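Next up: a single chain in structure tokens, the form predicted alone.
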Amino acid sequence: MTVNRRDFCKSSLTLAAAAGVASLVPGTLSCSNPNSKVVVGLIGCKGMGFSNLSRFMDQPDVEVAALCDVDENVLNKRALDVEKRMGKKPDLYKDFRKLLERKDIDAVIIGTPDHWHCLPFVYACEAGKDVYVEKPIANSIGECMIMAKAARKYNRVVQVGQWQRSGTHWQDAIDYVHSGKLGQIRTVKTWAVMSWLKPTPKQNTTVPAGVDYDFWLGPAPERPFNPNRFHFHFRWWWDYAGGLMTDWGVHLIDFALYGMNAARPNSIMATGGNFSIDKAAMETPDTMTTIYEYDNFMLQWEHAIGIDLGPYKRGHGVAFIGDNATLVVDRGGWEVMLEKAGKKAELVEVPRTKGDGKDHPKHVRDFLDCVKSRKTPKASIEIGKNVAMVAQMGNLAYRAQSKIHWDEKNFKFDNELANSLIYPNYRAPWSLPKL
């Protein structure tokens, strides 16, 4: 037999409640019976939306009871899909503050475009939910402060998607880095190169039938109809995300930070631009390089899309420089290059060790273990807020084509480009959440 996860915390509460034990209260509660269900609710499904949910949906102990989406060509789909997998229709909402009223719901997962995480994750905090949230964790640093507030305030387990936290192999890179065997470390290098994610400029068209396009802009300025603003390709436009920066960035820039112990940089200088791509497709810039200036390193990010072949031959990767040697990591594995072969090495090279390709699903049971513990997850919101800050920045000196330091007692730049971007403009009649 099994049992609502809910059920189950509110029958453990009554028992402990008569056993005079008061440390117990809602929201907080420990429900690590293996049997006990953890019912989810989906906002955002296409993508990596139901990506994530199909991840779920393999764990024995989750039950999908509701899907969100402002399209209802993909919502009707995805609810086939799910009733396909689990043998139930789940319930489909428009509006995902409806769904956020369900009492029988436990956690939800938001896979929107990144200018629409904030509202849906704080609501769903207040509403007593725990979240799954995918990466960047906002669309710009005032929203991932608070967002870490919210989370805070109504102690909620959140894990941001960033899913090497719970890789083996990414793990063992760090243990390595953090080992001190390549010695001083002057440099890490993150990039990505892409070419399959190119687009094409479009056209502006009519709003598809089914499309609630004035909800999916939400707080973002009100602009026409284009199928290449729209799902995937939101990535390429401000209003909405922040260009490859923030979508891969917040990825690998994440064990930069993990492997030096490092926060937010000193300063920040960036260039770039569409070199190669037209700027009718894309707006963010499809080749970047930032400089991220810490007391005792330099992080460096680079980006290109149209191309494929990147640093040591990788497509995207993290880089440790170090005087004794150079520790490369990437999602199919991690090597190290000594800076001295032969003989007179001081270390034995480490061949390239391949990950298991089990990261994804590993962090979602990492969540959903932790939604029954209370404990901490991997990829917690203080994570997922200061890589996604660090990423912002190099945006923003991109954007303010100028050298912007940071001030972190004061939380402002330098720059009056920069600090007009910190917090977002909402469309009426969205706001931004004061906490």
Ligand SMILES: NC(=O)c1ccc[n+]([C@@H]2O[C@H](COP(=O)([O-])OP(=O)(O)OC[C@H]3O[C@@H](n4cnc5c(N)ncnc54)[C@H](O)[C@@H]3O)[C@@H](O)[C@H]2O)c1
Given for the second form:
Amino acid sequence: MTVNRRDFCKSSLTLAAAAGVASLVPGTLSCSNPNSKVVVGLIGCKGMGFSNLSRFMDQPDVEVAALCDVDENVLNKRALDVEKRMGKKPDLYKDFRKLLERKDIDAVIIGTPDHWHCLPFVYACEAGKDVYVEKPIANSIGECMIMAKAARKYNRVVQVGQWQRSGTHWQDAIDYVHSGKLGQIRTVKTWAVMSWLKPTPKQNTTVPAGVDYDFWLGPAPERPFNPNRFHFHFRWWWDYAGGLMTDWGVHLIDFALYGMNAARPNSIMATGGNFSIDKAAMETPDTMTTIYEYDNFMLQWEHAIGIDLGPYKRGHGVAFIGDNATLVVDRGGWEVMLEKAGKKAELVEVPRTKGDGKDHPKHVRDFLDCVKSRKTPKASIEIGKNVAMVAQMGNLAYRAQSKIHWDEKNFKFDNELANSLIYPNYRAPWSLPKL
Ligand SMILES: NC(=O)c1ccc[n+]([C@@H]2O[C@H](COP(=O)([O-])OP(=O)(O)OC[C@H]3O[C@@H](n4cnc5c(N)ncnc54)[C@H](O)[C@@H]3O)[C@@H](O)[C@H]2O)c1
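Structure of the form predicted together with the named molecule (previous: the form predicted alone):
Below: every chain and molecule of the assembly, starting with the one above.
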């Protein structure tokens, strides 16, 4: 027999209280019955939101109670998809605040565009929900800080959608980096190049039927409707996201920081432009190089849209370049290539070792297990916050067109424009959460 997690926890709590042993943190029901169901709701149902929900539905202990989207077309289609999989139609909402009022929902998945992560996240934490939130956790450094604070304040279990963190081969690669065998690591390269992305300019149009465009814009500035700024394509506009620098940057820079045990850089330089794709189709640069300076190494980010030949003939990856050898890891696997100069006799090449391709399902499973055990998931809010801040800093250096220095103690840059973008200006009636 399966029981709802909240019901199970409630009865456990009553028993524990009766026995005088309840030492539970308020608002956090410690509960480890492996058979209890985790009841979930999805906010933002189109691309990655639904891809996540599909992995949730693969698990035996998940019940889907509700879906929320501001596009009725997406919402109705996804409702049918869920009904087909689960045999029961979920309740449907346009306004995420209504979904969050539901007492039976344990956890929410946030799959909205980046400008719409912070508010649902903070409200969900306030409502006592655990959260699986997509990356980058936010569209500004300030929002990242607010979200991490909310998760701490309300003691929530949070998994960020950086699913490589649950990948065995990624962890093997990082263990190798931490072993010190590569020698002094002087540079870490991170990159993503993508030939399948080639947006072209489009005319403004009327808003498609069934879409609440004002709600889709939410805290972002009011703009005429253009398909190039809407579903999926929002990622190429500063109002909603940060281009490939933050989109893929957080996945890969996360491992650079993890490997180097690093957090914020001392300074950041970035250059690039829209060399191949019309600025009317994509505001964020189609080509970009960012250099982060740390005390004893340099971190590079490189991206290009419209081509696919990246360093080491890989479309994306992380390369730790040491005095003895270079380790390269990507979603497919990892390997170690030896330096010829100063070759160490005891060091042997590690041939390419493939991943098992199960990183995403494992990531979802890790979250569900942590919802029950109250442990910290593999891609915690702190991990998501740290890397999103660093990726955002790349964009701030690019937009400031200047080398910028970060002052961690005073939480500011030595650059006026970069400082002005630390916190976004929310469009009324929305306002940045105050905690
Ligand atoms: N982890 C990964 O590998 C991965 C992969 C792709 C995308 N993502 C992330 O997922 C997020 C979504 O990207 P996508 O490509 O799936 O976007 P998408 O445009 O395909 O889907 C976003 C959905 O959110 C809905 N939405 C917008 N505002 C809303 C609101 N206020 N309330 C409810 N629904 C709202 C939209 O109508 C749309 O259906 C982004 O943050 C992106 O970076 C992560």
